[in-house]
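Below you'll find only one chain, the form predicted alone, shown as structure tokens.
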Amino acid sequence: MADTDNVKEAKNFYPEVPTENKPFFLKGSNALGWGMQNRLSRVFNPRSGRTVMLAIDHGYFMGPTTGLERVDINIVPLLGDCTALMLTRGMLRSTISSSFGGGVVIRASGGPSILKELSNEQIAVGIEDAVRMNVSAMAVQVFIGGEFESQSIHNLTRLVDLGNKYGLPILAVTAVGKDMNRDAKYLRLACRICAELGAHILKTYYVPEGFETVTASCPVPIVMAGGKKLPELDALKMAHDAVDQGACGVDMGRNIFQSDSSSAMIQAVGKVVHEGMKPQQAYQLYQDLKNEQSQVVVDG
């Protein structure tokens, strides 16, 4: 029982100060529950409103691709510089320390490998297991225009229902098949469909022409997919242009872990995304950090 001796009378009620209840910082998320918003605050930095998500989930259909042969060696040292980590539950449990404080986005769809038709995915992670892992969001691939389009849409809607029930945001990844036009018209279609069906976050590709129409017509946050490996300056320019045109951050994989210096690259990307650093400045930072790390190796 609380000690009631010498209790001071309450007096600081500030009647002249209106009660403040700030809207949630993230686009399209103000009506979500407290738990959902709290999880989104782990995926997106509340100060910048943006994320540097490190994507290392490629192995779920590609196996140990270049740069991900040893996640414990190549990826774990980068965790302090990412806002969130996108990966599979197998890699999370086997390799990532439970003390990791950033957001965790679990790849929740899967099925075929690169040897089969990739759009034939099913839900591959149960919502109860996601809750047990205390993840921040679940990611599902959606193949608008693909052979198994409807199936992938149903995967999304089932996860959205479960996510709303348990307070878990759902990230829809808009897949672009080899026979599809990667242009603003297609991305507007894919992103809007996923948002209309309840996705809380979208991940999609950047296009130089009309990307601002993709972000403007989508009522929830869009995160730019890094895509194939580019020269470092080009990747930094793409990240800068994407956030400048409305993206709420980037989800980069190969452009970080396949860089000549992944540590320097993720720090440079962070400066672009969270602080608005210009690409050329960020590239110079990348070069300086890379050279410093090389000198440490030589001196060591």
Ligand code: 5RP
Contents of the next structure:
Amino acid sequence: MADTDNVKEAKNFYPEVPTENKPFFLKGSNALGWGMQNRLSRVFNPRSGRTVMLAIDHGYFMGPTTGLERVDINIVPLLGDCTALMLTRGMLRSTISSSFGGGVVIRASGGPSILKELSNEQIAVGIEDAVRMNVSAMAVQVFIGGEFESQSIHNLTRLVDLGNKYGLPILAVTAVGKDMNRDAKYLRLACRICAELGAHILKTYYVPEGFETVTASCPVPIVMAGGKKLPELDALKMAHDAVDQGACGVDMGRNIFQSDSSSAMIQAVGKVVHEGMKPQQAYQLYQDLKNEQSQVVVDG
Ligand code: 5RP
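Return the structure block for the form predicted together with ribulose-5-phosphate; the form predicted alone was the one displayed.
Every chain and every other molecule in the complex is listed next, the one we just looked at coming first.
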């Protein structure tokens, strides 16, 4: 029984202090439910409002690509430096510790390999399994203008219905076919279609001309896709310019795990994204960290 002797009587209800009613920190996400917002707070850092999402899902259509031959050796040491991890459920269950505290964005579309028509994807993860893994979001590829455009849009809308039912955000990845112009006009079209159809987050490429029109015309957060490996300074400049022009962070793979020092690179990207560090300074940090690490190897 609760002890009721000597109960302190004084109570303070702070009647003069109105209860705060803060808007949710992410663009376009204010009307979402608590569970959905809580999951988004694992994908994006609520302090900076941005994410460094580490993309390692390439194996779902490319197999063991360069840098991802051994996720246990090459990727696991980087986990403390990313806000969220984007990967397949196979790699999550087999290789990532369930004590990982960052956001998990599960690759939820797939089907064709690099040997076939890539736009011919289907939904590849059931919502119940996503809930079972306690993931923070599900990612689906959308091929606007691609051969299987409608099918990929149907994958998105089906997942959005399920995501809304279970409180799971859906990230739409805008794939750009080889024969398409990767320009602001195309990306505005692709991102806006996905957002209109209910995607909660967009992943799209950076373009030097007019990227701010892509972010401005998309009502939900955009994260910048990394793309093929660039020299580190160029990748840092691209990340800097993308967040400066309205992206809520990056979702980078090869530009991190194919770097000469993936650990130094992810830390430098983190400074750019979360703290607005200038690219040249971040590049200097990358080099310093890389040199420190090689020193440890030599000394050790
Ligand atoms: C395909 C994908 C990826 O598999 C991956 O996330 C790409 O990452 P990056 O281009 O930065 O290596 O989204 O379109």
